[in-house]
Every structure is written in structure tokens, then in C-alpha cells.
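There is one chain below, alone, in C-alpha cells, taken in the form predicted alone.
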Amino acid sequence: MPTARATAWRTWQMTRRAYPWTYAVGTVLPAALTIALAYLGFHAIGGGEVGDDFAADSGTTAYLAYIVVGATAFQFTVRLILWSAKALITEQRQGTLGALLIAPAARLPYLLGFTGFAVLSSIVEFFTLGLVVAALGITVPVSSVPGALLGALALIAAVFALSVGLGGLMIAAGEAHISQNTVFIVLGLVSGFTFPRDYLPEPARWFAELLPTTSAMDVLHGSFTGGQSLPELLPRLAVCALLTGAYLFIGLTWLPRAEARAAERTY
């Protein structure tokens, strides 16, 4: 994969250099608020116990735990959102896109490389996050260590799946911030990062299981505080991989369609 490692290694050199760290706290300051906010709300309001109801839907009496895991896999979605689908619109803002276009390089290596760095980045500022919640003196039970790795794998597939269509789409339409931030709110509302599902209407719910990152969130809640093992976890591994290959394989045939009017619009 030598376009994804050099994909790569461009991305860290111009991170490297022009970087702000002021980004890095930026980005991690939300999971930290949510978590701080939730602590205080179960302490002041909550009286440190939850309800029967959240124990049921959720398969857990530990609340706070509950939502460090959802609130931090929450802030890692949007951040390798904002560095895989967006991946191509800087380089058509930058004026490199047709460049990109005539190189022979193909699509999905590339944006490969871009996510792959975003990962590593992305684990280094949200260890951070630990310091947090060790501040706050809330530990996070694992039930199933192979089941959070394959669960967090499984989230960073199903993010990377949605992102390729994603990003055709911003560089179809020649903006970013509106179809970024829908599908944040769309993710963060119906996917189950920081409550169950279960509060949901029923039609969102329905819906919600069409995104796989939905699936990908129950594998890391039942790995982590749902007490589920392996092949209890596996079931919901299945559906995120189906729902992530129909979602890449739709992005992938969507892709070259986008560039084709990215460019007709920019030459």
C-alpha cells in the first residue's frame, strides 16, 4: 500500500509543521465536558443511582462508565469524520483536487492513508481523556477484551465506510459543514453512543439500525459494561460488517460520479 503509506507520511509532516495544539484540546474538550456533565448530573441529581429503566435497556448499573465509553467513541467518530471526509474537499479548496484526479494513484488507498493516520493521532490526544476520567475516580470494566478490539475496529470500518460516500458528496456539492454536522447529529442522536437506543421513537430506531456504527456501538457497550463475551457480542459483529461493506462499496461506485462533477464545476 504504498500510496497509503505515503498519504501518510504527508499528512504527518504537514500536521508536523503546521498543527495548532490548541486543536488537540479542542477536540478532546467535548468528551471531557460530556463526561463531567454526566458525573455531575448523577451525583447532584441522580443521587449517585439510575433508574430501572436504564439499567434495563442498557444491561448496566454503571452509568458513568457507560458514557465514558459512548461519549469517547462519539468524539472519535467526528474526528475521523473531519479528517476522512474531508480528506478530498481540502484538496479542492487547496486546488490540488485535479491534480489528484490525473495521478495514478487509486481512491481508497489514499483515503486509507488519511484515515489510518487519523487513528494514531486520534488515540494519542484521547489518552488525555484518561486523565479525566481517573480524576474523577470512574473506572470502566471490560467484559470482554477481544470484543472491545474487534468492537473498536468495527467502528473504525463502519466510520471509514460512511466517510467515502460522504466525501463525494462534499465535493459533488462544494461544501462541508452542513453535511458534516447532519451527520454528526444523525449519528450522535439514533446510534446509541451515550444513552440506549431504546429511548428512541420506534421509527428511529428502525432507522438507527441502518447505520453502521449502531451496531458497532452495541459490540463496544456489551464488550465494556453490558457483560456480554465474545459470542454473544458476534451476532452484532456480523451485521456492522454487512452494513459497512454495502456502505463502502456505495461509496466507492459513488465516488468517481462526484469527482466527475467536482471537476466540471471547478474547470
Second form
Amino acid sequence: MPTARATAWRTWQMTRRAYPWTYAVGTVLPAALTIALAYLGFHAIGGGEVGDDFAADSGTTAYLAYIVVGATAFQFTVRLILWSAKALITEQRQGTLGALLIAPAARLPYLLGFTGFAVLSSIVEFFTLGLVVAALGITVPVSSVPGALLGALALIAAVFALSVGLGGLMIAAGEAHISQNTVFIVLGLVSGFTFPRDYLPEPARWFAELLPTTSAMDVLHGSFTGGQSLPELLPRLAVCALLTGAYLFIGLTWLPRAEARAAERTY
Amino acid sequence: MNHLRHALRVFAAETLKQHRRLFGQPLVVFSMLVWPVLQLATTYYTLRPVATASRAAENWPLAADPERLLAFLATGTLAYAFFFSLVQSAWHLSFERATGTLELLFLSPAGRLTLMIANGAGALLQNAWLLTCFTVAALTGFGTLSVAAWWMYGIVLLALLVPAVAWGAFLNSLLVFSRDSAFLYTILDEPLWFVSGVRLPHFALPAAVQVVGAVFPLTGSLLAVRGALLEHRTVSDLAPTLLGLGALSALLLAAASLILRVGEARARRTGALSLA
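Give me the form predicted in complex with the partner chain now, not the form predicted alone.
Up next: the whole complex, starting with the chain shown before.
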């Protein structure tokens, strides 16, 4: 735990001193623009209505609230991956990966420190986003508070589990830009953030089931706009927990090999 | 005449440099083909609930047909990719600051504005051909194209190319003289699609956003491209848009030239590569 706390504190100091605005603007702006896009389309094109198939597939007619939940969750996912998965490659680029590998600190708390920082800083950024949502006059219904909290927790765990393996991939390949953006865009398309997954073709739906973020988003949408209660959400939570466990196991097993590969390539 | 020949040689050299650096890179394939196509699908599905609403067809006739909606968004993606490849190129040019080769560029007798234009043009030709092929194939395949004459394709290409290169020269000049280029990159990436009507028709945007959008040449390019490809417009229909685009491009090039002069004069005096 001291490792996690020290990492989170170091990251906070570094961000505050070197890039105070870059990350905050980079998080709030894309989510706010996606919400504004949906808002304008909803009023100017839909005339304040949405098609019947949306209600049938998502279980709600509150399109804007659905988008708010989805766009916020998506930006949160992106932010978390940017911090947690890029932690190791950042060390590699700055030339400190070797020092980290021989330090007597375990990798899991180190990565958790980044995630802890990312979660806390994102919460602050989302208050700003809340102001945008309030200014547009969108209200987001909450059908199950414990469901929403568990859903948020499930999303954090799911994204962390994905990030461990992705971080290993990045240092093994020595490349972050292509892999991170491809992951963002694939997640955004198949995991059901801003539209119901039933719109997608069959193979894409099956592929989405392999990602832990998909079930986490089902829980989040269900507990906000979906009108579901906690017992109804439990099956999807269980799926998410199983997948998260599997990804974490694979990621942590693979990470030492990726580190070895990265070290051999450098020296 | 001699002057022009010199400028052309600088242009060719800088374009060749960009070509060698970018061609065959996996980044180009991803950022110009894989990501835009997946992003297009996400945007289409996100807007579908709105377009299938019962009153959508009377507000926006195009929305009633899913294929035409997709074609509308695809032209937006195409034009956006053109302009975005220039944002990316300007971002890469700012690496010359970090590696120290920018001072060498300024020591050389090459025309500054020519360098900035060539850098953008090189990136553009590298990046955009991929997506153009894809979009033309997709649009012809859907059968949603409605073009007045064959040479309108030439007009479309010019309406994309000329403003994009002017925009690139302007961005390059701006980013050469700024330290936190990643910040400008973020600022220029996301709002660009929003204010220019890449994913929504112009009438859906509030007046204030439309005014801001008029500053960006992508707005005019999109009007021309969509008018020519999807709405069967002729050159005389599009004349005001095309003239506006020409004027805006000239203005951007003049601004780029001014920034370069001011920035270089300041760099000579203070040794700092910044505008303020």
C-alpha cells in the first residue's frame, strides 16, 4: 500500500506542476462535445423525440440521459487507460523503467497508485462536466443508487484489468499511440457506451461480450436510465467480475514477460 | 522566375521529406483508415435514435434514409480526415523544436512560408489518398451519390485540398512558435468537428457555433463537398461557398506569413521561439 500511495502522490505533484490544464481540458472537452452533439441532434433533428427501436433496445426514452451516462463513462475509461496502461511506457520513455524493475516495489500496487490518482482527478473533472449537463438542462434519473455505485466500481476494476495487459503490450512493443487509440475506438464502438449494443451486427455483439467493460456498462445504464433494481443487475455484475478476474490474471501473468522483453530490447 | 524556381525546389524537398517519414508507417494506416471508419460507425449508431424519430424526416429529409445519413456522415469523416492529417503534421513539425532542427531551418535560405505549405501538403497527400479511395468506393457502392457533372469531382478535390493546405500552413506557423503543442493539439482536434458540422447538418448548430465555425475552412469545404456529391449542386450553385473558401484560404496564408515574420524577428532579438 505505501507503494500505491507514493505513486499516486508523485503523479499528482507532477501533473499539478507540469500540466495543470492539459489533462483536465482533454477529459472534459470531448465528453461535453459528445453530449452537445446528442443534444443538438435530439432537438433540431428528432424534434425532441427518439425512434422506437432505441426505446426497445435500451429500455428508456431518455436519450440524452443515456448519452450523458455513456459519454461520461467513456471519457472516464479513456482517462483511466491513459494513466494506468501508459504508466510503464512513460517510465520506459523517461529512462526509469530499469530502476523501477529492480526497485523492491511490487507492480500491482504501483499500477493501483496510478489508477487511484486517475479516479480521484477524474471525479474533480466530472464535476465540471456536471455543470455542462446542468446548463443544458438534462436530468439523469437514477433507478438504483447501490447499482450505480457498484457499476462504477465494476467499470474501474474492468478498465484496470484491461490496462494491466495493455501496459505490458505497450512496453513489449515500445509503442503506445496506435495501441491506445485503437483500444479507445474499439471500446467506444462495441461496449455500448453511447448507443444500445443491439444496433451492432451479430459478430460485433459477441466480440463485445469478451470485454469486461461491456457488462460494466450494462450495469451502469441499467442502474441509471434502465430502471432496473439491484437484484436485476446482479447477473451482469457477476459476468463483469468474472471477466475482470480473468483479464487481471492474464495481465499479471504476462506482465513479467513483457518487462523482460522490454529490458532485453533496451540493453 | 528564379525566385519561383527556388521556392518550387524547397517545396519538392520538404514534401519528399514528409513522404519519406510518413509513407508506409502503420500510423498512417491506422489514423487515416482504421480509426476514421470505426469512428464513423460509432457516430452513425449514436445519432441513429435521433434520425429514426417520427418527426426527423420533416426536419431533415436526409435522415429518413439510413444510407443517405451514412453518406452524409462519411463525407464529414473524409473532410475531417483531410484537415486532421494537417493538425497531426503540424504537431509533428513542432518536434523539430525539440530535436533542434528548427534553428537549422531558420538559418537556411529556404522561404519560411514555402516550408510550412510544403510540410502540410506532403502530409496531406500521404494521408488522405487512403481515405479518399475508401470513401469514394463506399459512396459509389451505396448508390447515394448525386453529382451534376463528372468534373465536379475535381471541384470537390480542390475545395478540400486548397483550404486544407492553407489551414496546414497556418497551423504549422502557429505551432512552431508555441511550447505546449500537445495542448493546442487537444484544443484543435475535438472542437474542429463540432463547430464545422462534421457530424451534424448546419441548421442543427446554434447561431453562435455557426459564427465560430465560419472561421474554420473545414466548414466551407464540407458545404462544397456535400453540395457537390450528395445534393446535385452545380458550380454556380456553389459559387458563393467556393469564393468564400478562396478568400479564407488567402487570409490564412497571409496570417501564416505574418506569424512567421513576427516570430522570427522576435527569435532574432530575444532568442526565444515564441510569439509572446
